[in-house]
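To begin, one chain is listed below as structure tokens, in the form predicted alone.
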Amino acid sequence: MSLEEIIKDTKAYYCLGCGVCTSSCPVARVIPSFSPRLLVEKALFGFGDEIISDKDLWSCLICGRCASRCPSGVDYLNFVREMRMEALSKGKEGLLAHDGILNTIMELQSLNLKQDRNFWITDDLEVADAGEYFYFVGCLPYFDLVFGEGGLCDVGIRSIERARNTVRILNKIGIKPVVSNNERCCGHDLLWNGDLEGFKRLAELNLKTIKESGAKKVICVCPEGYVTLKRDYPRFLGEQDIEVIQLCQILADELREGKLKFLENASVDYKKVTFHDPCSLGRIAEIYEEPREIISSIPGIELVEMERNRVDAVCCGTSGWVNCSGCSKKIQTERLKEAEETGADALITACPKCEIHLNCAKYNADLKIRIKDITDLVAESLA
């Protein structure tokens, strides 16, 4: 796509130069030289080559704070994605975190290779090869390799147990989901890092797998997987005959109908908690109340809000495993301190990446607040 087409497609020409995007940006608060407004202005003045050579192009967190506040409706997120595609086509990319292992795993999955990704399924879990519901596991089977015990960057993560807990919860509400060994990474990071062709290969493989299972409803736990399947698959591959659902939506519905019940005094370790809105779940998907309904319904738990919540929530500090730096750690540490200031025992989130990034910051700072995923909290609290 040419620079002129990118400007037209993302409505960048509506930019007023007001600077609301830059003043809203968590990266700009830490790196004064970073400015969403400046990148757009460079495009408007024809400096496309300067943008794709600018390392700041890869510092954007794709968190959506700028887009949610822009008075002109500039689609800044897609502006960044398209410019990254242009940069990647010319051999320029961001600095890959964790020695690039996660990006390599995604690229390998985009090839039609055999996998052994269902190793985590234990005898107590009821899963199917075909059926109405497809549980899209995403990258959980691979995260422990990097962030779990003995991993490249051990921050105490147990993502595999989250996959098991998801199936346990679904079984509890009467769903025996399809879990496929042929599933791949959703492709979110490849897409937003500029690799459109790699993303499309992953999407096509996943859609083929879902179609062959006979499933009509796809359940996602990861917010990035949810928005990718629900929004980006139709955008780039056409409308699909599937309904994509986020786990919190199902659980909130079950709660309202009285079908999901929790133990009395279920929580012994967590008396007061606060909720961190993941960017993809909140600003992108606009799912704010369902996770709060779920947490507030667990007996013995008090939910308190951080100063910045819902649409104003701050990102966990890293996107796409690219340009994870001291800037990321400052953003993460600031968010954890904000959580501690509420007096909460724990910060609850609903995104595996948020849990990873915030735990990483906690391991490198003198912070006491515990970090818990909502899926694990629900599984431990079920009657």
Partner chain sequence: MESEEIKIGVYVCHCGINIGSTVDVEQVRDSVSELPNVSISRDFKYMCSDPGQALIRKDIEERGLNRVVVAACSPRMHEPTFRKTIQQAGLNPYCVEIANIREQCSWVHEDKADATDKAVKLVCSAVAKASLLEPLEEKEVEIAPRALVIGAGIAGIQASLDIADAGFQVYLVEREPSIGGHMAQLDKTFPTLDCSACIMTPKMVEVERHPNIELLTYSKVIEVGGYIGNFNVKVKKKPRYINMDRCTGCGLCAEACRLKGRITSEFDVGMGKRSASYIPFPYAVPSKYTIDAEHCLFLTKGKCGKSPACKDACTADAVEFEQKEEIVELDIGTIVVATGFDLFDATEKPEYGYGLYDNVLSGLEFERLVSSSGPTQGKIAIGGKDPKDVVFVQCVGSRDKSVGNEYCSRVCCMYTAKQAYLIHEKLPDARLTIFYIDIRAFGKGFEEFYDRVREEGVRYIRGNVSEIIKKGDRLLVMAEDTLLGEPIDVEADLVVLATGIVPRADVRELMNLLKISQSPDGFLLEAHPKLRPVDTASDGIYIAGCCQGPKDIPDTVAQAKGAASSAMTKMSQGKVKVEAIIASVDPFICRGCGRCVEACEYGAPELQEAEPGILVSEVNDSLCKGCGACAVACPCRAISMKHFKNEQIFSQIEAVI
Second form
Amino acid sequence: MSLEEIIKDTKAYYCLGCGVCTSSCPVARVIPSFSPRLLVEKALFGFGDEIISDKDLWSCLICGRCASRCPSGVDYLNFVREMRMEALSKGKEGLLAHDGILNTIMELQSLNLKQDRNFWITDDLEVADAGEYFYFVGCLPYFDLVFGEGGLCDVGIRSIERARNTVRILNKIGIKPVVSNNERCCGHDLLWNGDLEGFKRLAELNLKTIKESGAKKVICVCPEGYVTLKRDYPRFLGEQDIEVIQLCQILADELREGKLKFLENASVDYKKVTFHDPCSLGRIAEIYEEPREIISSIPGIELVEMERNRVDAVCCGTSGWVNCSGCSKKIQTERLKEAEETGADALITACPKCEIHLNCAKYNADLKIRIKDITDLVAESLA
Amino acid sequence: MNKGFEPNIVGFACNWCSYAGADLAGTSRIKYPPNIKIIRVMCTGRVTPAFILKSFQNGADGVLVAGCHPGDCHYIAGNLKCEKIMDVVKRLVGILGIGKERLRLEWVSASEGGRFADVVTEFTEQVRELGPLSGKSQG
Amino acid sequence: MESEEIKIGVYVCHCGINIGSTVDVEQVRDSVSELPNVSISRDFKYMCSDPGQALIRKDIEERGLNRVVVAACSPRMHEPTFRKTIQQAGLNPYCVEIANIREQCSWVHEDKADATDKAVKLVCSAVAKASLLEPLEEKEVEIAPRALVIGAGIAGIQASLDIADAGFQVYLVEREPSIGGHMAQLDKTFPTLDCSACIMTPKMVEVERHPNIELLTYSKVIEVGGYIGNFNVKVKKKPRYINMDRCTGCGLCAEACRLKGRITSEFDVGMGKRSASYIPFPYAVPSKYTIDAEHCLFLTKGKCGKSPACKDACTADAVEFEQKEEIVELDIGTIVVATGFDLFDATEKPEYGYGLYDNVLSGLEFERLVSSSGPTQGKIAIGGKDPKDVVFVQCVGSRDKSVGNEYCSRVCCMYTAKQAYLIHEKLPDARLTIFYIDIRAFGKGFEEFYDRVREEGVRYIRGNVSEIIKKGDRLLVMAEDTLLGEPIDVEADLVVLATGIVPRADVRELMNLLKISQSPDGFLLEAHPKLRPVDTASDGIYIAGCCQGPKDIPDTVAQAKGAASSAMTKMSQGKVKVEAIIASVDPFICRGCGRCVEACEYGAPELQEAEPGILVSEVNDSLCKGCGACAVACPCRAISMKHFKNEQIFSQIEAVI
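How about the form predicted together with the partner chain, since we already have the form predicted alone?
Next comes the full complex, this chain leading.
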């Protein structure tokens, strides 16, 4: 895309130069030289080459805080995405954390390889090869090897338990989901790191797999997977005849209908918790209340709010496995301290990446607050 | 089955033991198949999982990592760190569908020129049997 | 740096026909000439020769090359050569990359097309890396002008004297109570028949008197940290229970000892006895007694008569049972390892009856027997009688795969000839027979000596002994005379086995301590078998004598002088360049998680508080060895391993496939 096309596509020309974006940006609060406003203004003045050579282009977290507040409706997220596409085409990329293995793992999934990603399915779990519901597991099997116990970058989590718990919950409410060994990474990170072609390859393979299973409804737990399948697949590959649902939506519905029951005094471990809105679930998908309803209805748990919540919530500090740095850690540490200040025993999140990043910030650091995923919490509390 | 298929094998060898072992195979004129191309690192402890995954992504059919025998590491325990990492990477390439058999970690000392040649010959045959990895990324 | 245009010169070596006969060098040269950043590619008969190197320098000067790729032999061979070459032409020495197309290509492949194809890929890989090579800075650290010499046999003694004479402080560590090693146990030495003690004693005394040598006997090196120039060494001094200053070496304690004559003498390899308070041999250095804690009644049982006899006997009040083990810490610049050998244990060849029959002796036992300072004052008597027939068996534990020793021990042929000669001198009527496979008389004066021994009537029979059995009071030695092609049995009153040289039993402990390796034969590994025979893979650590492999006294002394000279060269430079290939941290990316600190064996990265509450890792350049483990452990890629950076290796991966 040319610079003009990017400006037109993202309505960057509406920019008033007001600075609300930069002032809202968590990165700019740590690295003063980083400015979403300046990036847009550079584009408007025709300095496209400067933007794509600037490593700051990769510092953006795609968290959407700026865009949600922009008075002119500049689509800043896609502005960054399209600029990154240009940068990538010139051979420039961001500094990939973990030596880039997570990105390579995604790219490798577009090859015609027979994965063995369903190793986690135990006998007590009821899954199907075909059916109405497709459970989109996402990256959990890979995360488990990288970030799980004894993994390459052990942050003390068990991502794969999330997948098991999801199936347990679905089974409980009468759903026997399709889980496919042919599922691929959703492509979210490739897309937002500027690799549109790589994203499309993965998306096509996923759509083929979902359709072959006969499923009409896809259940996502990972918020990034959810927005990618719901919003970006239709955007880049055309309208699809599938409904994409986030697990919290199903659970909230079931709760309202009184079909989901929790144990009396279910939560022994956690008395008081706070909820961290993942960027994709909150600002992007605007699912704010469902998780709160679910948490609040678990007997014995009190939900308290952090200072910055819902649309104002702050990102977990890294995105797309790019530029994980001291800056990220500051954002993460600050967020965890904010959670500790509420007096909560645990921070509840709903995104596997938030869980990884926030746990990583606790590594060798003096932060006491526990981090718990909402799916695990629900599964452990079910009657 | 795969007559005529010549596998591409990338080798990572530590400077002090296995690279020297490979040199000794040369000095001793011990023959082995030419499929392997060695990239020298100072220690197998330097072999980050990304080197392995990138090799497969770029079209390698097999990857051999060769380091000092336990206890012989020039850097005390880089080889053991590598072993721990390779155990995970093997599981990773297993679930990715690349196959654990295409990744091999071996200990070859500076004096084991013959063993280096044997390991390479045997691994080359094994990868030849496995056939080509489904090919390069189309991108 | 970013804007500098990369200009690479590629030089493909024929290495005479070593590369050229298997790899189509011209084709390699042409295939890489169009690669990105390559401005010239050439081939040459011998790149490492003066004209070869001049060619590179000329191109750098005339064509403005800033990176160089040499496709030749292993970088372990000539990387230093070419680093110097380009440095002479004004480039940073780290701007050269070697493609190993000899050891790892032309010498191991036969098909010319395959080998050429592989060579092209290896050169492509080197070009890819060269494009991303960055100049590195070589920092210097001071070298402490102090050497540690481990082992005080003839090798350690010679090395210590040379280093000390050059004006450097030497700490000579010996595990036994006296210096001298195996050479002190020998009677006469081949081929000149000098008395070993006569040529050894002056050197031993010189060591003791030398103002620059501090002798640490009855001591062991237990810890070695740091790096060349700055080794931190810990030495454990075992208690001697004798005050070294007060002891006059009079021997009254040994005379008085209640265990006198009841403890096997190590020095006499079981041929003689000693007391618990002892001096290993009469001309020991230091000439001070030691109380053997393993046997001494007072030390083992807490009681020795009414009071310890030695303490009562000592007129100098030197016995101190309250002595404790002591740890000495040393800051050392260079280390010479001269730990010697063990004698092959002939019980591993049960067919020879060693250990079963008293009149089957090892080579070293015979040395003590024939020595005038030995248990019999040099009288060779078997069962009180002069032996009439003596048989020598060569290659016991050498050149014998059945006991795991493939190598030749290099000294046995000649020491056997010498021992036969010594018997002939003392017992001219004795019939002497030597069974051998090959006689290896390769040294100066060796063949002449061998001839002289044969002239004296010693019978050499070609054939190795299969077994030795008892026949009445005598022994029956059975073999085949391979030159006649018939079995031969020889009766003997005494059989001397030419026991070989084996690595010390605790060689692995030493290797772990010093981070050095061993060769397949089990001896310590030199950095290069021909060109760096006294160096090890660890900078600042040198090896001398039989710890590196079997050798005779002149070779040992020569090697000791070589090792001393290498150590002195480093110390006289006063400074050493520290590894330039090290890790570095980008403080803006670092999350201060500390995973690098956990991964490093050397304590090189440390977390520092960059601003309140913000930790950042910092690498200590002189502690970093450049292994790269921290870079692998770093989750956010804040650490890059210089010269082996991710991008550099990724580019090699792409090029090689």
